[in-house]
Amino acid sequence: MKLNNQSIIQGTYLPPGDKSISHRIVILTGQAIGKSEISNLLEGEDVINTINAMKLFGVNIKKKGDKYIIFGLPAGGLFQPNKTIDFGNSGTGIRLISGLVSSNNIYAKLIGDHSLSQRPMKRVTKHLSRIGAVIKLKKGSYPPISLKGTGKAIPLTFDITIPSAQIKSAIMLSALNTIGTVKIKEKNSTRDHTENMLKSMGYNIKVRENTKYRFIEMRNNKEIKTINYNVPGDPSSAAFLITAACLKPNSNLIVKNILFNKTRIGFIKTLRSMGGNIKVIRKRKIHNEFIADLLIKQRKNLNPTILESFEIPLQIDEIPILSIAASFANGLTVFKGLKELTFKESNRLELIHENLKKIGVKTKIKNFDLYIYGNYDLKKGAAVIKHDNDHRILMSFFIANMICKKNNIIKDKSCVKTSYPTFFKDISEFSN
């Protein structure tokens, strides 16, 4: 795990399989009657246990050498849970299976960890109340979600306001087993693979799109066919050594079949526009996705950006090592409007904020607007890094020690688990 202020990024990376994509295709291939193979599949804490939730509802999952074998139910055929379902830290399996559940004649209840168990529930089950779920959360808002199900959902619109993939996912997952037509307007454009995966095998879905919204009509008068995938890598986990590379002049990396659908890659825009040398040298299609190989040659230190709020939701994961890439760029760096960072696994604003300042970094937050003066010069670092077990703002402050004099005190790394396994493993192998 050596990582220091000596250290360039060299080497041919893979990275792992993409988390977003890997919840979808087991839930998703869970619905699809007969047999779908998939191979790639991030067997992180948070997909685990997403496959442990569907395998409580009765689907056939089996991993066979590097593949998982699923034989699928069909919509409507989920079987009655028999013991409550932990999704641990996973707030996109918890509000996934949500929705799924919504429309099924069964009950769960659906805890998660102490983490988890702060997180805002309502935004998602307030439009699976309305197709005839009874749903019970802690305090109106917060798991456990306590969710009884309906053989007979009633189909609707919903105008989703607040930009999110899961409350729009949730609702197609909802839409598999109602009969009639669903339709869905959204405001802003979020992450489309459901509705990519779904078109793959061959389900009635049209999608529209204007500049201001995406339309989503959704009619269960077609099976979902079965699939065989490969994931690809995970653009938010290959963000940590992407971005890494592009801190350090003379580093070189090579990143292979990484997933780089428009929704997902806003964070390889902002590095380009400070600086960043990232090149695509190989861009395909595969299943209604696009996959991309990257080269990054950087030869010189970065530039200082502003992220406008209607930028911020194609990157909000990427925002932590941003912030990074920020603090060892020579001026102001903006991001606006993060409010949503509030609501992840922690309240990554504060935390981002609090330790950008441990390690000697000026930084301020202005009405969720994050300001970040940075230079080129090595922080003082040697600060004991608060991650509140959230996996990217351990990896983002476990790269900060490349601008640091002394190395960062991070203790109990286990979180990364949760969606990147190998991080550390990755770090070492290709940092020098």
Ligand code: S3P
Second form
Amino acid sequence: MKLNNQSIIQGTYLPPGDKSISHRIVILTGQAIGKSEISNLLEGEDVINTINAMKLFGVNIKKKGDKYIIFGLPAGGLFQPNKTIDFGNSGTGIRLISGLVSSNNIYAKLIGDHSLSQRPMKRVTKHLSRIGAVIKLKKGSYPPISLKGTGKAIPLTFDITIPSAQIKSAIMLSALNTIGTVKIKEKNSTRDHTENMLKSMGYNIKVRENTKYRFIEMRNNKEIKTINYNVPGDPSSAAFLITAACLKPNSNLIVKNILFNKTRIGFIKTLRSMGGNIKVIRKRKIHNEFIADLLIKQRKNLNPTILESFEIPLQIDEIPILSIAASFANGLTVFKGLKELTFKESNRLELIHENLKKIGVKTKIKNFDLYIYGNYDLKKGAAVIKHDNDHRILMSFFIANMICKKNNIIKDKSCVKTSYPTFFKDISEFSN
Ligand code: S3P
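Next up, the form predicted together with this ligand. The previous block was the form predicted alone.
Full assembly next; the chain just shown is listed first.
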């Protein structure tokens, strides 16, 4: 593969606020009595929808300068919303809020866009029904979710077998208004921001883990305290420019204030194992989350790699951009066990495969394993990328075009607003 080395990725880059943390800080400060101040909140459409949902439950949220000021209600104190709540494209929003509502004595109807209306909800609602919530789904599986919460949630032990932070967090949010001890056993650990945030907010939560499981115990005998929180940069959004900087010859990129939680930086480990030169230049811990500054220097081409299934959950959102990295690495890369990728904003496994073929990369799927034969000559361009309005698919193939200056066509780029509204601005600023 001939890389375009006329332009490089360079500069000092501050990624936008982390999406997972932004959802959670809005929800949890909305359940802390008093005033919390949030800065660097991601103003993507997904998070805006969560803000609107919390407002419909009676939480007072105002923007003052570049900060959000949130006056929370006590756990169990949500008001009856006076209309249907629309979560747009956001699986995190609809699933986390389902958990929150399930232990409040209110009724809510939760809907989403075309993509969200085809995503599985039973994986969450089957747990929430056990505490006493009454839930109906379209065709028994999909949104709209019609949810009558219970004011007397039963404290239970939950066993989660699908690796999903959304399932875990939905149950944890239901526990905020459950009297007694709620226990969760998670197979494969997933992103743990809900746990970290609750600890920072003085809640009674215990977490322990071994190599196989993570155990969480929650008791709602202590209130959630207000907090002032500066949302760190989103590694999943930064992954696009970081990968581009690992690929474009002679790039030099400094990334500031990026969330460096071990459950989120699997892709950095993967890029390093492919020969990517990524150095941590400063690391600190704030509110139980690690945050770092990074330096990326490109001096040689990437090598292929193999990811085993157990490594996937901690980099599930970065598989699309890692597929682009693999396309430019000399040899065969295999990403194993990608079933969960078929349940995202689109069937990402199919779309990655289809688009890689379109741009001239040899690839195959076998039993949810993705094979990518890197370093094949890309076609001349002009393939129309099929993104089905999936933000991460669109951004990944935009980077592919940019790396070797191809003019594959990407129509309707508006879906970047779900997670990364400033994507194109950042690309033009750091790609010279
Ligand atoms: C998220 C969890 C993951 C991830 C999503 C954000 C979260 O989804 O893909 O982008 O903030 O909890 P799953 O829980 O479905 O794996």
